[in-house]
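As a starting point, one isolated chain is supplied in structure tokens, in the form predicted alone.
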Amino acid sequence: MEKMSRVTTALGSNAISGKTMFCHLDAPANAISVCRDATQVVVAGRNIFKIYALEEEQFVEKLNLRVGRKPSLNFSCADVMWHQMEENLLATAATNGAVVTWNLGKPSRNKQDQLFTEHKRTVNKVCFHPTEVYMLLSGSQDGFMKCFDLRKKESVSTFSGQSESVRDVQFSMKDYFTFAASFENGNVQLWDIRRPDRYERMFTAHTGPVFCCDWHPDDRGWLATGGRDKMVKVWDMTTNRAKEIYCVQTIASVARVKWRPERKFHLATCSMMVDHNIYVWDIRRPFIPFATFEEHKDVTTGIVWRHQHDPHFLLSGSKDSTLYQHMFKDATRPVDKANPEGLCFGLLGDLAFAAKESLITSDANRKPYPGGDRRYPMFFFKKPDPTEQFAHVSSALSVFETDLDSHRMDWFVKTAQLYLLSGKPFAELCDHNAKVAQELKRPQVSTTWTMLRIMFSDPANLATPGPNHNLGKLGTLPLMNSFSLKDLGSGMGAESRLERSKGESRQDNIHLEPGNSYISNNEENEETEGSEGHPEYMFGDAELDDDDLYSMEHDNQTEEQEYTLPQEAFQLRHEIVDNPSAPEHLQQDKADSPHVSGNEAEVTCLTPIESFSLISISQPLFSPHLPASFFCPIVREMLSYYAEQGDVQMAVSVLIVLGDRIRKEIDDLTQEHWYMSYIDLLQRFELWNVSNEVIKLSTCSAITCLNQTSTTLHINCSNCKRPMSNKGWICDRCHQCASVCAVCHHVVKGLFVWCQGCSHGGHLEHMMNWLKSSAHCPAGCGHLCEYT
């Protein structure tokens, strides 16, 4: 208390003066400590150890640490911290698992004094205890905490926490053998150092990795803690159970988090990634940072206050190479920059709008609404607090409610449910979607998926012949253009006739390959063999000429004189009279072809259907078998059509179910944005399985690894309550089988819930029917279970 009260007079008598500056250094830096007098700091990274005095007007090198012509791995730091009790004692944990301490009062230039390689990976963090000169606490990759006391070449203690690793390690500021330990699971463990054997309370902080976390410096019980799920939460550690009282949410990963001196409320908070900036947040206003410090170009990696005692000053490393100190009356202050509106969309279409009070009621042109007049809905106002330093603005919110009947989702919800995105053939599962739409009367989707089972299906799968199979003998025609005569109108002329055809029959080159095109007729145009009909009659240049076609007509008359072709269809014909002859392959081919024969050919032709066609044969446009990367084009706009009409779940769909025929075209930003939005309507409809789904059967890296981070579950055994660490239900100490019904005291199964406080669970409706009628534990440990 002697030292403390000396630190406090002097502050007092000598307030710490600067401005917010920067200096270059030598490589980044992975943390910063500053010592207990203010006037220093030391800056630690993988090629970087140095110690720089803190002037009023630039920082000034003062000493190097790493010496030596070949600096060993131990000069590599991952952390470090100046000890606020004796000056001139540091610590840094090694990237190597070494947790060495340096002596600055040595007057040797090594300034190393002890080494402890205790620890088997890196090690993240080391704490020095508060009051306690000679106790050090480290907390490495491997999983294990040690303390170490100075005194002694090796440590006292070792603590395991079960997990993967621990991230963060932090004596308590009041209570005395008191530390709290982060891991990458998402645990806090609290532990005290007399009884290593076993943590005294552990609680899921949050949804993955905790990577750091602070103990508040006046208030005993409260603790923050901060995660990859972008949250800093503020818990109270002083009621039976762990009490989350305050969430920030971040938009990243929260790498450090440290309290700001003086003021109870505000933390000051910086990310692992993407985010550059420093931010101070008041925790009872945690949808807008409170001041934002955005002076480093890279990744911010080291926060701390300068004095525990004055708020003003920040001092920050940062992976861009520079060490700054930020003076708090130059921060960016969010809030004056900041909309005063706010608009949201609710599940079933609702819209909430917030604004300013000033501004609804000076709109006093508004109609009234059907129903009565809601220029004035609801209005919020707080007492205020002398305490804050808010702006206080007072606000009105309008809930716009729509139609249950008009916009109901129920579409969305059977869609998910009922469409098939994998696991069957790309035709079956179109046909399939298409029939979902259909019946949920949705015309256009429904279209669309016949459409693009049509366009990327293999044409040879598509092809279905036709009954009468002679029409094979004929060779392969690319068809262009056909008509019934039945549905041209009376009125139409021979000489404009005349004149279309000649204008469809003229071509200048033609290449006409046996095999590369082929004739497809309509579905209703097919008739059986033997069927009673008109006859159909093919004209082509590429297979009969004009003598052909006489030979044809005489050589029938006596089988077939009940068929009488109309006499306008020969004029039409004759009078063709600038069609260039089939080229002479193609008549070389038919004549030497022992597969074709005339009698065949007349047999074909004078099939009996149900009306009169005629085909006209002109230079193809394109090529018959259409790749699918030809449509690749439409698609891309189909999905982006479909997409800004807010159908999300269309075009995800059809991106899984087309796969690379498409995903190429469409740049990855626009599919993760697009997955992003199904899955955000999928989960707030509460269709979890079918999120999973879309997820799993996602190509994007950003949307894979969703459902691939914390899925690690660490549970104890329900019998003797030690860790279990075998992968089966079979407790490797005490042989008994973790998975029994606390109720029914059966073998579960399938699915299995449990606390997590007493480790006794069983079967979920058996829990879940017990948990209703009573609080405590089905097995009699006497428990408070809860089951949300």
Given for the second form:
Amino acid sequence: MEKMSRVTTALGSNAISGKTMFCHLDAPANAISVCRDATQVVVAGRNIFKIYALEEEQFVEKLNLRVGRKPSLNFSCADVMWHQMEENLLATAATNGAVVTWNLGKPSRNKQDQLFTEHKRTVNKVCFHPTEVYMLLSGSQDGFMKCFDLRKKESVSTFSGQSESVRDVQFSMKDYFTFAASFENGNVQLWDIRRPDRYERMFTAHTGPVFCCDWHPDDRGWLATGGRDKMVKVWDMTTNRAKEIYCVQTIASVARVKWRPERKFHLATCSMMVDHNIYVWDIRRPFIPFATFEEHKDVTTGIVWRHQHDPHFLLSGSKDSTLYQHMFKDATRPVDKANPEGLCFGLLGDLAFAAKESLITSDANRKPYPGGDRRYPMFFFKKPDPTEQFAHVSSALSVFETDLDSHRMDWFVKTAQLYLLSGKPFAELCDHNAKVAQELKRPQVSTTWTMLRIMFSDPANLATPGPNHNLGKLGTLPLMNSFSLKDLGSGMGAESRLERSKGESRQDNIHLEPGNSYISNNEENEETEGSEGHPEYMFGDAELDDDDLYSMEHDNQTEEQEYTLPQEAFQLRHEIVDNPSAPEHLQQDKADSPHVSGNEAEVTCLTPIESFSLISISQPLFSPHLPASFFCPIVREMLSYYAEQGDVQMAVSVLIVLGDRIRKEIDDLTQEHWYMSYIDLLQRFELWNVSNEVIKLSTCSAITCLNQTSTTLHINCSNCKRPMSNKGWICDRCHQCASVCAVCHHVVKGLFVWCQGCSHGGHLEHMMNWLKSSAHCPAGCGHLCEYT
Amino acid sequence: MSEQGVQVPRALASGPSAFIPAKEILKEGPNQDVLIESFLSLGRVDHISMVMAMHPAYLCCFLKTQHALLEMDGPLPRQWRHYIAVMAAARHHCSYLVQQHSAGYLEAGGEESWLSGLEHAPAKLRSLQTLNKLLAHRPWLITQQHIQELVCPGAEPRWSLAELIHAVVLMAHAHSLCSFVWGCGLNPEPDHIGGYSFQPPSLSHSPHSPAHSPAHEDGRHELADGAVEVEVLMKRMVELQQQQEEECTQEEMVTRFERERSESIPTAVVRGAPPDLVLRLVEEPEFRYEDFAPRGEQAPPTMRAQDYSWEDHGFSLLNRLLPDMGQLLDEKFQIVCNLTYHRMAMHEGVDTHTLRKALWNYIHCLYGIRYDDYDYGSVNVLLERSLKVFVKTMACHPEQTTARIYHSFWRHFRHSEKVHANLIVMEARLQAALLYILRAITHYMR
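Having seen the form predicted alone, please provide the structure of the form predicted in complex with its partner chain.
Whole complex next, starting from this chain.
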């Protein structure tokens, strides 16, 4: 005792100092409490009950209160509290339901003072009155709270929480008579210590147990509660109804909550499960902890601020059997590590972006998104700086709206309306559609149409419709180039790159087996028009330079038409490749092409003979009579690609335009699926006419029959008024002919037209003729019928 | 069909339970919305639901939980869930549940061959065997190593924590449900093996009819004595409630706990070998619940309820890993803990809290969970020996339950009250198993 008091006097006068430190306990701690002058801390647990002195550099064990060879369960503490007025007085709550007080001033080894065994179940919490020396409150699992006068042997009053387990009890700091109790069912009750019969007020604070509560040390109205629902809530109790004013969402159930001294908006929490850290929150910034202590290796069970007027020292005990003193300056500040930028997509493709204001404004000055015509900063949201201690942060939030949607719909609608699907020769349809696509700035689609025309046009027909092809070989060349150029340049995506890489890998193949690879050579040609140079590899597989030449050529083409390389070589090569696409004018060249390629080979290759023979072998495959079906596989692939990309419009349009050329290549179900999707889309855009046209033009029986749904007309017999089931003109029941022409008085078996005014009618022709000459109804009813 | 030479099966059982007369069950059974709903969704009302329908509040919650566990969103595929339940039920030789879940498994698109033996199931499922075994019989042996073996990065095949916890809850659920099935003597469903027969009904006697079971007959004769027993029990309960806690040392409390835990209750009634259908799904069938050694010898460590409780720890962990499941189970535990009709046998307006508490704590005690704040002396006072036999059999060796055991406790109580006791045993057992495994997982996560 003497030693202790000496320590007290030594530290009592000047401000407390220290550093982050810890000591090992022998057993897990359940709770800790600190004496008023902040020099000693008591640690209590199932198997530990000790007092440590807080010295400058370390914890020093002062006293072991757990005495006896086989300590009773009364030493198994769930909670402990050091009296804030009387420095020798401690109280513990035992797991067996006992409330024990301890007097450190006792001379004997066993400091146990009083023992109250009134609770039937575990006592979860004990609490001394902040100003009254002899008043002790306990809350137990059995649902009762008891108030003890330490001068008496038993409790002075019992408060019933209606059989719900009490998890925490706390005297109010400011109201002498008030205490708060939190319950396992989520309720918090306010009691007046003088009225044990019923609570003053009750409200539901959490879903699930409320594990802890704490009154604000300065503000009389504020009560913080923490629950299993992972929330810390701050309640304003001054109003009639408890009002939730702040809410902090943590990541695990909240076991303890303690207001930070001298900081009005700060509180410390620790969790009961999973999360071992201690957090200090600024309740106005509920999304990120203000500070974190990460020292413990198991759940923290007790936290207490070392001195009630010093915000810089936090003590904590844990299940990992350590006792820590945390210095606030050593805490981790998660806010420093937090990513200050946020980015999120909205449901409709809008993009929200939040960043430090400084960043955004400087960005705006520099115009960082030069092509950002889709960028519409919606509003800037400035957040007022809430704390003196948080770094001054204000963020700007920009929302970028996507206009893409409306654009996309536009092109869809326009395309649907402008495309021609029938009624003209195939080549014209293709040209027309290519033009439509071109105007809508969809070069890939446009080129596809053009290519389709080239692939499938009957060579004989092509001479007339293709004036641009009269330009000759050089004319076709740019076309091909533009295709590859656009593909690569427009960034339309994976397809072109995919093709390209395909082409490249194929080149490799050729390299590997140059001798007999004319089959793969064919594939190449049918698939990509852009792979002009490949046959060359067959001539000159020994020449590495050629490889380079080829790739260079490709690059150059994308920029300019003027080649720096020997001109003939490339032209000739193109001729060879272009042959399979079979524009008519090239047919003449066809005959010469062996020679041409021979020449080329002479120019570029060392082994002309070989290449010559190879060319002549492959020649038939490149013949102008290449059947259209030759292209079917790649067209099929192309259609699937479009459909998968979501452009079912293209797939269906091509399907219709190509008609029988491609239909058999694609299985009916897929076709039907495409049709259905496209029709559905069209109908959503209320393009009824187009959808009808598509239905009409489709060859799938499942689709064409769409137009026949709900086209049945039920008619009743004009004599007996019964439905006519069998035939339209004779009634089964009355055996009368129902529809008789008013002009010729014969039965109408075909089209029956009738006046909607008088409902007389007859054969279409008869009625037409009749009404040409007369204005009155032929039946003589006197009605002035009209036929328009 | 008979004329065409097709044998027409005939349902054997005369009601859902072999122990409880059908009319008892049907008295409170029909017209419940829950039953109607479950009939509409499943096309049948199984025997479990019929018996549980004696306690509608509980049944509702039970079905909700079971549905969430087996059908709703979760980390495991549906057929796996049923297969795990089959594995779990097989540990207790519960052919009823094995067949129920086998059907569910096949319905969910499971491969039939798996059911012919564990060796046909994927290695990942087989790796659950150890945990299944321990969880069923000696959950206190589960350590974080067991979890680690399945979850840690090197493990092959590896379980994710969410998958594992789902599997674990499934197993614990099935194990405890086995207790209920055996404890209520549920008859096989008409489409189960043993639930139908091709023999024409014989007039002489039907062996399954409970009304003729000798034990039951005995019960009737002793009804007069029974009334006295109830009186005594009620008096004791009142006494216990009023009694001021007499000071007793920790030593004494521990002794009382240990006495309950290690009290030898003869349960080892050897039954006939389980059907092959079940046996081929069990590994190490001889691994069983083991009585705790008498004090002094090496007793397995006790789990202190205050250190790891469902309310504080178990719930939080489960809710974190398997959202909603924690909530559902919590609700179920609360319902079963608070379920009371304020009556006992022929008496009305009785507070049965102490009796229910004693039952619950006794089961936890059998599983080595000790409450510091509970005096285990009252278990001895309130639970008569025949009841203890029943409870221990059900909780630890459910497959050994017999009609005699069922009929010999609480002879004068209503059947619905016995079913209530069954529910308490089942849920207490479930919670105990969950606490052990969740504690191991918590330790692993630390």
